[in-house]
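Single chain ahead, by itself, as structure tokens, in the form predicted on its own.
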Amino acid sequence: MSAPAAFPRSVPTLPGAPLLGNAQEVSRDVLAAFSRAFAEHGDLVRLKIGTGTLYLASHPDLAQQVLVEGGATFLKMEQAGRPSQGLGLLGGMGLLTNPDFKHWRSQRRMMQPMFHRARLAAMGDQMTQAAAQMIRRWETLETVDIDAEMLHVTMDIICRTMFSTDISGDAGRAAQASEVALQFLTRLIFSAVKLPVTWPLPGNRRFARAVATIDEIIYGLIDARAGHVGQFGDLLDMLLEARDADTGEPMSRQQVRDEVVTVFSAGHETTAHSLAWTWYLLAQHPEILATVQAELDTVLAGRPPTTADLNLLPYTTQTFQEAMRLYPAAPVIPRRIEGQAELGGYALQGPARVITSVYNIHRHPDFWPDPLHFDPLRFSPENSVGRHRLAYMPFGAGSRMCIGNHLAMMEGVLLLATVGQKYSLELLGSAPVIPKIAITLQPVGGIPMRLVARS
């Protein structure tokens, strides 16, 4: 990017309709609207959503300013003391949504030990056991929706590793409720008109039922632990045993619920969709799948993968990384400004939202030659030298980077290896699968695939 001008410039504006601005286009397809804005107007674009303003940032330098350096200017969407109009409606004041940096930092420090590499290594067996259970169920099937299957197995894994429990009987209900809730929140976040969620409208009622289902499952996990706290050494034990450093008081039931919902939702949705998109891409590139399977056959020789094998599977890892480049699970990262701000030499005027588009950054031609091409070797050590550190940011950036990034990578590669050993997956039908933003990047209609057992 060019050096900032002495006097900040005006941000290019995406043309829109009178009064509504770009609201209809964004409401119809957020991802397509943001992709068009980037393609036609560059790295920083102003959109009008009714009477509101949204700035779309699609360059790693801008991401650095917003997410790493600008914490005092570019604020979390949630505001203390004000009703939530975003993810806080589901996650409350959990780690993902808490705007109070001091409180958030305390939360993060408390939960961090659960995500240390040594602790994660001990979870590998549970991951491969869950994957093996899925594979056994596939023996009676010919076709699957790979997105639904990945949601099911990653939910199983998060419950085994973080909550030491099995909710397989509730997996379908939980997945459906999560999908309804996230789609509702996406519409709300990008809507030009924000009606109170307490009004008895059909969409509000569906959202309320979805949250009630999630709460029933989560509070069930919490209540089932009564009388057994400290016996499992998992995340739920850590939350229930935590005490305020100043008062010595334990977390309230609501606080525990908010943290569990955050880990439960973010901990399986993101990895699941990333794996589904990986299989979608591999089905279209059989030569890459063959290279992955050759590596698996050589390293594993038919045995289940373990965490000790991860460093021996570089091409499999690079394949998962490349899939997350093209289809990042968190395609946008929202922030807000309240007054004037400067970004990349441009003048921004608040109140407004500032959206960092991970999706656009991952496809930026200045950093990714032939950006739409699927090529795992982009992530080989020799091809990664000199790349902008935020040209690739599937887990966000800055102090609020996803706490579960190492967990997601380990889980993704182990599941990819376990399935790739046993099966090749073929797409059913020739129509392309359309991605949509529903907080995470999801495939419209799932991804139906044929299971082809390897001989």
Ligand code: HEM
Second form
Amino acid sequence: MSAPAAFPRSVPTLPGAPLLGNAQEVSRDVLAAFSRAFAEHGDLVRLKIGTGTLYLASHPDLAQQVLVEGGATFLKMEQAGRPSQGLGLLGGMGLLTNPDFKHWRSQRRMMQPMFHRARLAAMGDQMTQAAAQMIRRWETLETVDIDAEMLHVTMDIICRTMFSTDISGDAGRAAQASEVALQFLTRLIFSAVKLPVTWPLPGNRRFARAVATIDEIIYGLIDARAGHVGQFGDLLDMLLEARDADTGEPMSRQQVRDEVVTVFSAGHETTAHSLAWTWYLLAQHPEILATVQAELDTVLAGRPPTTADLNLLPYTTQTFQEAMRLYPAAPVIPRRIEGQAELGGYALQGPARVITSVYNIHRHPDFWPDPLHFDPLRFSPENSVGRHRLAYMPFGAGSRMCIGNHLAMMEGVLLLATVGQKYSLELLGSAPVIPKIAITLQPVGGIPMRLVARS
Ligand code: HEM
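We have the form predicted on its own; now please give the form predicted together with protoporphyrin IX containing FE.
Below, the chain from earlier opens the complete complex, with every other chain and molecule after it.
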């Protein structure tokens, strides 16, 4: 990026239709539209979505300005003080969508200890147990949709580690409902015409039913804790035991619900899709799979992995990191500006959305030579020296960075190790799997794979 100009330039614009602008192209395929905008117009591009403006930022310096330094200008969508039209409709005042800075900060401080490394180490066993249970189920199967399998096992892990419950009953229903809700919200976020969610339209009704299901299950979980709070040492205990420093009051039921929904939805799909994309890439690169498996065989010699093994599995870790470079589960990070703003020497005019494209940054040729090539060794310590700090940012950046990043890394490597020891996964069919943005980066139609047991 060049230095900010004295008279900021206007932002290059993606040509579009007279009234709708780029709305049709974006609503057809957000990822393709954003990739084209970056490839044809560069690091900062202006798009029109109906009457709304969207700025697409695809450079680490811009990410630094928006996400790390821009807190007062580049607001979380919900902070902009508008009726929520995004994830806030599901997560309410939970960490991810909390619009009130002071309140968010005290909630974040309170929840942070749950995600410290020492605490996470104790969760490793629960992760490998969930993975072992999945592998037992696979014994009678020849093929699986690896995306669906990863969604199931990561949901199981969130239920066990955060809420000390089991996926078999209600959590499965909650997972389905959260899928319906997230799909609805993606359509809403990227559509040109936003009709109020309170109108009795079929999509709105489906969303309301999904939220009602999620609420019923989560309030059930909270109520079932009555009389046992403090006995589990999990996130739910932490939320229910917390007391306000000034008033000594416990958290409201609604607030507990919002935090649980947030961790529930933010904490499993992202990790699941990241793993599914890793298996997809490994199936296309048998030589890399063989190197991962050689490392697993040497370090583990057939026993289940533990958190103590994580430092001994650098190549497996780098493989997961490289898969998240090519297919970042959170491909775009949205913010909002209300008035004028300056970004990378350009003048932005609000109200507008400013979207940091993690996907484009991770494929930026200035930072990643031969960007489409899958090569885990990009993440070896020697090859990482001197790289821009935000050229790789799957977990975001700045104060709102992912609280679950260490948990996700640990879970990713433990699951890769548990499965990779026992199976080589092969793609069924030769058609490429298409990624789409549905808040997270999902494989369209799942990823059907053949299970080949290792002898
Ligand atoms: C590969 C897995 C994951 C990816 C790629 C991911 C990505 C992200 C990103 C990019 C953000 C920042 C959003 C923003 O700035 O607006 C975020 C926030 C968040 N993530 Fe994750 N995440 C992952 C796993 C998890 C897990 C396992 C949990 C919890 C168990 C979690 C919980 C959260 C929460 C609560 C926030 C909001 C933080 C705040 O605003 O204080 N995530 N995540």
